[in-house]
Structures are given as structure tokens and as C-alpha cells.
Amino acid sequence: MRLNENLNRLSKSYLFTEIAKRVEEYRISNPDSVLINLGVGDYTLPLCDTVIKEMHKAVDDQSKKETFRGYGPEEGYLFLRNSVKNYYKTKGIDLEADEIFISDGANSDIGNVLELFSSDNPVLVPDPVYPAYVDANIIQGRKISYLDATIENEFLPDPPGEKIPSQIIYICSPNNPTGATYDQKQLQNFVDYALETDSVIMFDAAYEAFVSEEYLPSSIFQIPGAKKCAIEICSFSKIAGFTGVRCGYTVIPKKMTYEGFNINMLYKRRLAARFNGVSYISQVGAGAVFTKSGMTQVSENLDYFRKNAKVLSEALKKKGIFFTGAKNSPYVWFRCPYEMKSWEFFDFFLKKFGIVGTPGVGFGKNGENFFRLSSFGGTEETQLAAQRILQL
């Protein structure tokens, strides 16, 4: 029996596996400490009562023979994916129901829409970056090239000089881990890139509800020509913290057409052989998120957050270290100071203030010497971890 030998290609330990297991070590070393944990990007906050009442409602029709969901449809309830189509059309955005799949998360859909592709295609993805884009093109592969993000372009690298052709191209924005966020004119040049070279982008849109500067897309698809050649991942995770129901959505316009296939229908197809649906209770409960109720409430959270986010970035500016993020992202980026690397800076954050936050290494080599923290804690927490970055 031989095994999936690119798995071994994958990194001996998962990022936020070994910063777990440091932050136990510490812990066991100094069981009186109270430590401040803005590391990973999980909510902290619950459900909004609008999503509560829903799912109790769609647990009580399980409980019901006339009202019982056994197997749903693969691509979605369309109650569901009428919701995000109504969602999109507040960007100005026009789709079809049948344009949009609802997945139990993103993370999940960036591995499955690969396997409308072949191996032989390369992969170009940014550097740092959220590390499951690598990890699911090794597993499958895949030739990965990296642009280059750096202070020197803002952390958001332009399409590289030389055309490549039929490349899958990720982007997230707003990015993760940087924050960064890219215009209108950024994300055309991709969307022309791709055009010319017969390429594919996958779009990350996770933290399309933190973008709050009016002039910056939330969504590929405000872009001209975006439908012919971009598909969009995203979450309700980071909009309404669904982190513990699983709940996401994909968007592959019927435009998409390589080798004469029409990709749409190439991944409806791909979800019969391979996929049962999401639960009802779940995409009941992602449905009142786009309620008017719904969007009021996760409204209020989202702001919880930005303030978080404010009160990091305020803290920094007085020291005067360099950071991007924070304006319309729950992330902080920064240069870690001292000229430390990153590791070792996660430990003297950890065993001098209490402070758990992201080695920037971690998402790639041009992370090296910066820092993540994130905005989802709670007010107090982040108000406390502020007055300790003012003693560094």
C-alpha cells in the first residue's frame, strides 16, 4: 500500500499546535499567571439572539414529523442561499442562487473547489499568508510560487511581471495575518492578470464584514470581469462567530469556462459524489444573521471588535512601531520590537506581560520579525494588553 507521499511535505507542526503547546508549558510553570490570549482569531462573544431563537426553532422541527429535514440539498436550502444572494445585492452585486454553495465552513472549501483543478497547475499565493492555502496545495501536489508582501509594498504584492498561465492565484482580503486591504485599482490589475494568462483566483473574503472604508471592495465581484475568472470563499466565522456551528459559503459564477467545462456546474456535480450538505440548524441559524435583526446585532459585535482593534493600534502609534491592519480587519500586525524574531518574541511577550499573540514566521518568511495580535478578546483583556505593549 503506498500513501499520499506529499503529506510528509507538510510542516512537522501546525502553527497555533505549537503555540498551544508553549502557551501549556508556561502555564504549568507559572500556575498563578493570567494570561491575556490574543492569538488566535476566535470569537469570543455568543450568538446573537435573532440566530438563537432561529436554531431553537429548527430544533424544534426535528422534533416534529411534518416538520423533520432529513438529507438537504448538497448546494444549500435555497431559503439560505436566497439570503446570501440578497446579501451580495447590498454591494451591488447581482448573482443567481444557483452561483452560490453553502459549505460548513471556509477553511474546508479552500481543499474542496481544488479538486475542480489539475495538479499540474501552479499555485501562486502570497507570503505571509493564512497557512492552510499552502497546506492544501501540497497535500494535492501542487507547484506553489509566493509574492512577496512586505513593508515595502504595504503588504499587498501587485501580480507578478511574468504572465504564468493557468495559475490559481489566492487573495485574501482583508488579509490575514496583515490586515492589509486591497482598493479597487489592486484587485483590477489581478482580475486583468488572470484574464490575460487564463488563470483562476480564489478570493478569500472571511473578513469582508470588517471592512468599513467605503472605497474598499469587500468582494472580487465588485471588480469588472471578476465573474469570468474569480471564486469567493467565505464564512459566517468572522460576521456572526459561527466558529462552533461551521457554517460557510462558496460563489462560482456560471461565467467560469475552462477547456469548454462550465465550472459551476463542474463543482454542483463534485458535491453530489462528495458531499451530504450542512445541517438545517445551522443554515437556519446562518439565515437570521441577514435578517434585519440579524444584521443589527452582528453589527454590534463587529464594533465590539473594531474598538478592540482601536485600542491596539492606539497603543502602538505611542511607542512608535510600525503596524498594518486594525482599520479594517480584527488583526494587528506589527514589527516586533527589539529586532527580535518572532519566536522569541512570543516569549518575551508570553513570560514578560502575560500576552499571547502570533509569531509572524509562522505564515510564511517575510513574517519573520512581525507579530499578530488579534481584536477578538474581550474589552478588558485588550485594555490591559494595551497598557503592557506601553511598557515595552
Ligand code: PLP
Second form
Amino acid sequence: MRLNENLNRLSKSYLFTEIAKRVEEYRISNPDSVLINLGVGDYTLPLCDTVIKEMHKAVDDQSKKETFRGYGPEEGYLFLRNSVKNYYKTKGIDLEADEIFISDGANSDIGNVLELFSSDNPVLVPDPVYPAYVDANIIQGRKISYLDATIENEFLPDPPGEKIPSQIIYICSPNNPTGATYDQKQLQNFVDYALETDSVIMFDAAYEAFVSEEYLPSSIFQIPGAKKCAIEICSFSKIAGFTGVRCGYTVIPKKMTYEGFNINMLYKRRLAARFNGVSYISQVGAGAVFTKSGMTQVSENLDYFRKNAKVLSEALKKKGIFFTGAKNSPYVWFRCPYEMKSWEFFDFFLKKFGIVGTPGVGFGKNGENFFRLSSFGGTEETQLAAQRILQL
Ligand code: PLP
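What would you give as the form predicted together with pyridoxal-5'-phosphate, now that the form predicted on its own is on the page?
After this comes the whole thing, all chains and molecules, with the earlier chain placed first.
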């Protein structure tokens, strides 16, 4: 039996597994130390009331013959696709419900949508960035090139000068880990480049809800021409804490054609072959996020995390440490003090202050000497972390 040899090309240790290992070693040798975990970007507030109430009702639906739901549509229930459509309307974007595919989260769809494209297509990934894009493409055997995101370009690289045809181009905005967020003009450059080169943009909008500066786009479809060349992948994880519930959505416009094929139709066909839909209960909960009370409650949660981000960034500012993010993102990305390397600083920060963060180099080579802190923790522990940063 021959295996998929691409799996052996993945980096040997997943970033968060290595962090967990080091934290565990620290815990064993320092059993009394109180750890502050600002490492993983996981939500720490409970699901909001409106979501919980609707999910309870959905559970009750499953208990009665008349309202029981078995297999649902693989592309998601129409009620949820309509809610997503109305959410996009608030951003000035007109979508049709059948351009929206409900998923069990952005991570799955990052890999799923790739099945639309041949493994011969080259891939362009910003560095540093969320590692799932690289991994998903390695598994499918594609050749990956990188767009350098550095201090010099404020972690927002432009499309390459060279016009390379038929690329799969990733954009993560607001970016994980740097928090850097593209403006209208910068995204227009990518859309123009994709249209010129017959490429496709994979726009990861997982952190769209954190965009707070009004002039910044929170969807690629706010950019003219994007409906011909972009797929948007999004999630209820970061807007509403669905990291455990699991629900997301992917938008594939019907205007998108490659080699004469409508890829919205192809994706629908692929889905029918590979997926039996997201749980009814999760979808009802997700629909509740976009109701009036749901939006009010998730906005309060987002403000809570924004305040945490501000507390961390204020401490860094006071110390004169260079940082990005915090404004339109739950992440604060800063240069390691004392010119330390990312993992060196990770160990130092953990041992000296009991704070767990994420070494920047885990997101790509340009992340070396940088460090990410998440604002998804509690207020108290974030304040404690800020006090400790001031002691640096
Ligand atoms: N995209 C980005 C940029 C992320 O940072 C994450 C998770 O941290 C995801 C996607 C995955 O989201 P989901 O929970 O919907 O799978």
C-alpha cells in the first residue's frame, strides 16, 4: 500500500502541540505557579443567551416526531444562509443564498475548497500567517511560494511584481497573527492581480467581526471585481465563540468561472459527495448570532476582548516595544525584547512571568523575533499579564 507521501512533508510538530508540551513541563517543575495563558486564540466567554436559548429549542425540536430533523441540506439550512446573506447586506454586499455554503468551521473549508483546483496550481501564502493554509496545500501536493510580511511593509505585502498565472492566493485580513488589516486600495490591488492572472483569492475573514475602523473592508466582496475571483471563508468561532460548537460559512460567488466551469455549481456537487451537513442544533445557534439580540450580545463580548487587547497594547507602548494588531484584531504582535528569538522569548516569558504566548516563528520564518499574545483571555489575567510586561 502506498501512502500519501505529502503527509510526511508536513512540519513534524504542530505549533500548539509544542507549546502544550513546554507548558506541561513547566507545570510539573513549578506546581505552585499560576499560569496566564494568552497563547491559543480560543474564546473564553460562554455562548451568549440568545444563542443558548435557540439551541435549547433546537434540542427540543429533535425530541418530537413532528419537529425532528434528520439529514439536512449539505449546503446548510436556508434559514441560516438567509441570515448570512442579510449580514452581508449590512456590509453593503448583495449575495444570493445559494452562494453561501454552511460549514463545520473555517478550518475544514480551508482544505475543502482546495479540491476545486488542480494540484498543479501554484500557491501564494503570506508569511507569517495562520499555518493551516500551508498544511492544507502540502497535503494536496502543491508548490508554495511566500509573500514576505515584514515591519517594512507593515505586515501587509502587496501582490508580487511578477505576473504568475493561475495561482491560489491567500489573504488573511485581519491577519492572524499580526493583526494587520488591508485597506480598500491594497485589496483592490490583489483583486486586479487575480483577474489579470486568472488566479483565485482565498480570503480568510475569520476575524472580520474585529474590524473596528470603519474605512477598512471586512469582506473581500466590498472590493469591485472580487465576485469574479474570490472565495471567502468565514466562521462563527471568533464572532460568537463557536470554537466548540463548530459552524462557519464559505461564500463562492456564482460569477466565478475557471476553464468555462461555474465553480459554485462544482462545489455544490462536491459537497453532495463529501458532506452531510452541519448539525441542525449548531445551525440554529449560528442563526441566533445574527438576530438583533444576538448581535447586541456578541458585540458586548467583542468589546470585552477589545478592551483586553488595549490593556496589552498599552503596556507594550509604555515599554516602547514595537507592536502591531490590537486595533482590528484580538491579537497583539510584538517584537521580542532583548533581541531574543521567538522560542527563546517563549521560554523566558513562561519561566520569568508564567505567561504563555505564541512564538511568532511558528507562523512562518518572518515571524522570527516576534511574539503573539491573544486577547481572548479573562480581564483579570490580561491585566496581570500587562503588569508583568511592565516589569520587562
Ligand atoms: N482562520 C484563521 C485565520 C484562524 O485563526 C482560525 C482559528 O484560529 C481559523 C481560520 C479556524 O476557525 P474555525 O474555528 O472556524 O475552524
